[in-house]
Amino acid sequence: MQLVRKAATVSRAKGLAAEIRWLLGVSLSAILLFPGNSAAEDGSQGAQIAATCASCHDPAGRGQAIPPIVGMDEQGIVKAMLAFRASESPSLVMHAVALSLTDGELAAMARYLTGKANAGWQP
């Protein structure tokens, strides 16, 4: 019972994750689309990826539901995100798009997020 339990949840997951994929698709033609933002400014595929991160992770911080990720350090988030791809974090949310980004793009979403706060980024 418990095996089919979590093959339901990986299988859920998975699902999830082929969402976020393609609404990270959908993100990026955006932002090529309508230039003038800045994540297209920047034009870096760490820019992208943390674009998306923002609908659901306040800019500013103030998230209470959800955390915030300003402030995180680079490996901070990188360890987070490994976490939440193998379940050691519950989240099946953040487990599927943990699932949906290679080990470069998260490296890259965390460096760009680390660089802007270390600038004095202020959303």
Second form
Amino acid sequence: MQLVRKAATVSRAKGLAAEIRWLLGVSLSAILLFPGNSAAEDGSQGAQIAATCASCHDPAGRGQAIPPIVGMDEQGIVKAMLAFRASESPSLVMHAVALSLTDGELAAMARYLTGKANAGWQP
Amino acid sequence: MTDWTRRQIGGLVGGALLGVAAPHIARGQGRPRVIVIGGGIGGATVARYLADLKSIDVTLVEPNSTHVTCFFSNLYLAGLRSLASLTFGLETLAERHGITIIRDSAVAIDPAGKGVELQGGPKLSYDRLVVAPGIAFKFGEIGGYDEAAAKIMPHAWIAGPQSELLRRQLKSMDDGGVFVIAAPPNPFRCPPAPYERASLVAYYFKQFKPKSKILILDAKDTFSGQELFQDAWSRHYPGMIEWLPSQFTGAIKAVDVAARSVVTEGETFRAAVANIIPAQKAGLIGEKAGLTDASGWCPVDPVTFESTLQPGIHVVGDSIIGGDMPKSAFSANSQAKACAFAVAASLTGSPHFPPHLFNSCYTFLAPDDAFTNALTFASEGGKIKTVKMFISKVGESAEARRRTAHHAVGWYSAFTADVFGGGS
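Other form of same protein, the form predicted in complex with its partner chain, not the form predicted on its own:
Up next: the whole complex, starting with the chain shown before.
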């Protein structure tokens, strides 16, 4: 009886994880397809949102306690933000930030950060 | 405003001399000009983000050459950080971000003529003005407590010499003494800070003066993060910290500087060291320029941070009525970015998007035990309203709290680099 219940729980958990992965995959592709200004323009929507990131993440990428975001690729940023949006753990701050951004804003921000890094970020 | 007029009349007498000594600095050709008054967290951030857009001339007016951060200054009081590690020069903003820094005090603002008068003489003209004067104290609300009294019973609520004075007093205090903290009424700069101060000074006492006690005489009946603090006090400093809400004492009425005592409605408390944190209001230039209302703070538009009382002048940081936003360095930095993009849009026609406003604070309960919160805000009906709020919980593991303390230190270095330029 005990074993059966455990097996059911495990299989439910597995199903849930697969579902989250699938949802993450779908939202990721949807967000990356968002139209918008792609260049690392100062003053663009992406720049205005990314300004928030710099309140905690060292633009020179030398952060130790708070991980650097310079050099992450666009997909990596969106993926991380979707995971933060889904859970309070591991960071309350990132959960709050991710929840406040729409998919379009998230895409613009990720695109800006990547473009800026490619252009050689000068803090 | 009144001061401006008085100065102009005075100028009729000394006008010729003033003309030579302080030539009117003309507006730059073509490029719009923004003056930022105040080189604290809000002012420095606005200046930096505007200058980085590279289409606006930015002048920052600040009398001090360095800024000492109030946040983390409780760690200094406990002997856990040097004051030098909390001190930032403004030179990087000039050298790497192209901001003109004028070391002077703004004494008057002329909103109609778009001019700022400086104590040192020159009159500056602007296309847009940003004022970030921080806080001033309502001396006089506690009988006997004024600027002179603060040299004996420090407030240490503007970091720098006041923090050094309080640290010296705590170091020379005999073991077994009572350290009294008078916590102010709302609203005030950094709501959890009086209680963080009690926690970190208790940490210091526990090591060096274990018979000493801390008494918090509060002007309020509840405080920010109360459950988290009281849990930490019983875990780390049992019997050392006593908190007396206003309803128990009838609130602080006066201080007796000579006797080193604090007088409440019902009782007089003798202090070995007294830290009196008075009620607060917007920095003085805000009041002089007609930016404050009856509350003593500056009302602003929640999207552009333009004053609702003086068009063309924006206000950010602790001096505003921030709706649900607490008066914190993080709030000031977040408001400053929203303000910078709004000012740029109004001057250059650059796009402006609805701002995202955030606050996040790290609060130390002990060197390896810190909690955090995270809040998001949105403009609603002309006010800033909280959208989401998350906060650490009582009962978290020691490891989680250690990690938060570690994050706090990393945040400090990134945040100050964001504000004062450069990258740590």
